[in-house]
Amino acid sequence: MTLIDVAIVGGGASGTTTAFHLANRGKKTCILEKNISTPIKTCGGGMSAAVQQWFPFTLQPIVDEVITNVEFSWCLTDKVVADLSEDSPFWIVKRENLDSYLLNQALNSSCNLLTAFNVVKIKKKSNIWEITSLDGRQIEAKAIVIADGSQSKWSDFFNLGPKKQNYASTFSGRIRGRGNVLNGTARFEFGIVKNGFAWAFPLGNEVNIGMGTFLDSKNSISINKILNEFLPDLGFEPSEVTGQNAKLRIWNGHSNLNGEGILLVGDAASLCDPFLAEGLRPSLMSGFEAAKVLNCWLDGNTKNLDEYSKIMKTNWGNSMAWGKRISQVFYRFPKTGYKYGIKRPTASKRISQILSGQMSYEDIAKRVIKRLLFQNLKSQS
């Protein structure tokens, strides 16, 4: 059996990023991917263009909108609007041909795909990965990946990643055609997801609908209610939109990301943003980052691979920490929230440069909470 450098579980788009830099690098890397074809996915799909600093090619190609303009608002009504054009842009594209993209990159690079690798055994013997599917095929690998999203079982299997996982409890779906939908322009509902929101974001000629519930993923979101009253707004039947409905892995607090070999990326390291359900830029980013200090540690330039779990907490997970916070607190009492918060004259425009990477949850926490605090004391007394 061929020993290679890094074996990554999971094709999507933290697992492709990694797998580019490393093959990139003259690194023997490996895909291992459950699926013999990229599936459709119907998740929203929204990304800074701030990601672009991560890819030495250019995205471009696979951007369906750019964003200009996001509006909010609170039950349909009492709307605000924030201009991004000054700022960075935000992209929407489709999930299957981000994946897509990202893998024939790798592929190009010299990496190499193993589908239907359905993993069900990982062992380590004598500093060697050992990685043996369901129908019986091994690799092995001096270093290895898990990059198999929020389902992923790894993560509690190797003590890595939060002791506890939170959950957010989402829906997306596209429909054909715009509606009402404006070029360049988000959506984002604040008054008919209980403890959440409901988005909508422009994709070509379709646009992607979806919701997403974050302090009790225990109960089941009202999707054909919530349906029936956003998609008439925006110009459409309920009827005409399909999706599907998943459990999001979402930050929940500083943790570990790292083993002797073995790191975690994206989905499966519960990277994704607890207050506005953003994704994309930390599994692009948890790729990059892992890549650099796999190449580094494959090199013997460093003993072990701590320094990524010091790299993501500075540069992700400090704002996941304070936007856990807001979180807590806005969806608590999302109706002072939208009011003192999301309509105030800076705070569209400060959600916006969230969005775009321009700002971190770190630079505004302290005072929006303070703020939503005493406003909703001020409004029961």
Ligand SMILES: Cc1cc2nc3c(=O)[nH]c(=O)nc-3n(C[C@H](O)[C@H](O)[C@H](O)COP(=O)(O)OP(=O)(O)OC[C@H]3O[C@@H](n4cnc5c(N)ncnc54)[C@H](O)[C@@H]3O)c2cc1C
Contents of the next structure:
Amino acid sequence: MTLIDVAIVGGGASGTTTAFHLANRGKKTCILEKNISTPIKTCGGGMSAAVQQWFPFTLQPIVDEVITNVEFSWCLTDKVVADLSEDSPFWIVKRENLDSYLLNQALNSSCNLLTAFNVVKIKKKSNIWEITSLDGRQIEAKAIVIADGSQSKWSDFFNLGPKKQNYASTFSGRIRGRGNVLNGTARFEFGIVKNGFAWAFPLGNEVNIGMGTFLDSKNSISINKILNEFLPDLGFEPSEVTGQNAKLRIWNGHSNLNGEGILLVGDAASLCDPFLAEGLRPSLMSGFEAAKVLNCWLDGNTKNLDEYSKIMKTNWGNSMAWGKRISQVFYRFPKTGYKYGIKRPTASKRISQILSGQMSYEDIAKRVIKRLLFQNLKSQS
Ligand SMILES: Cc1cc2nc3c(=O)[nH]c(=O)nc-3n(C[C@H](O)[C@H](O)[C@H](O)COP(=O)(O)OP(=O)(O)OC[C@H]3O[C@@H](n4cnc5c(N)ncnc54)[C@H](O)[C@@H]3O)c2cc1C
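Having seen the form predicted on its own, can you show the form predicted together with the named molecule?
Then the entire complex follows, led off by the chain already shown.
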């Protein structure tokens, strides 16, 4: 058996990004994917254009719509629109297109791919990882990247990631036509989903419709009831949409994302934003950062992979710690949250800036704290 540098379990957004950056630096890399041809992937496909910074090639070919307006509503009324045209844009992509585009970039950089490779066993023997598929195939690697998404069992198995996983319950589907969804406008509806929100994202000649609930993963969503309310408001018949439910791992505290020769990326690392379910940006960010640290380690320029967990804490986790607090308060008291958190002048703009990657929850929290301190000092003087 030939020994490769890095085996990547999972060929989604995070795995293909990691694979591209390793293969592009000449590392012998192989993606192990159990199920490569999914016609439609369950995802809203909303993604900040800021992700472009992690790729030396353009992502434009897979962008279906550029969002310049974000419309928020409470129980389908009380609307507020944030104009993003002067800010960094927010893109809508078809997930299957994003993943296969990134996969092709990795393959063009000489990464290998083994399909129908359902990883069932991972073992480490004298610093070499031995990975076995359900059908008995085996591969050996110096390092392993766990990129197998929200249902990953390997994070717990290797005692990495948060001690307790937290999940959002979600549904996402596509609908042909545009209804009355305006060009370049993404919709977020906060009143009709308990402890969460529904969205409508236009993408070419279709609209992605979805919903997520964030506070209690055992709480199933009343999908049909919500579709019956939301779709007519968007100019569609509720029967027109077909979609899928999914449990999505969300960020649940700072944690160690690496061990010796092993890293977690994307949903397997529980990076998804617990307030807005943004998981693509951290998936691509973690893929990029994981490859950077792995390249260094394989070249003998660093002794371990600890830098990866540190970078992800600074660049993502610190913001998510605030995102989690905001989510817990907002979704517990959503009506008040909507009134004071979204309808306030500038607030809807700030949320749009979070989505477009221009601001973090941490930036916003610091601004609010500063404002409160300033008001306090002023009232004392
Ligand atoms: C309904 C919904 C809507 C969403 N909308 C958005 C959105 O609009 N914007 C946004 O930023 N994020 C969104 N997200 C989150 C985003 O989809 C995820 O964060 C992202 O898919 C994570 O990518 P990943 O590569 O880590 O995992 P995945 O995309 O899940 O990829 C994991 C891969 O691993 C493979 N795999 C699994 N097990 C094995 C195994 N044992 N052996 C080999 N291969 C395996 C799978 O087949 C899959 O290809 C949404 C999520 C959901 C559920």
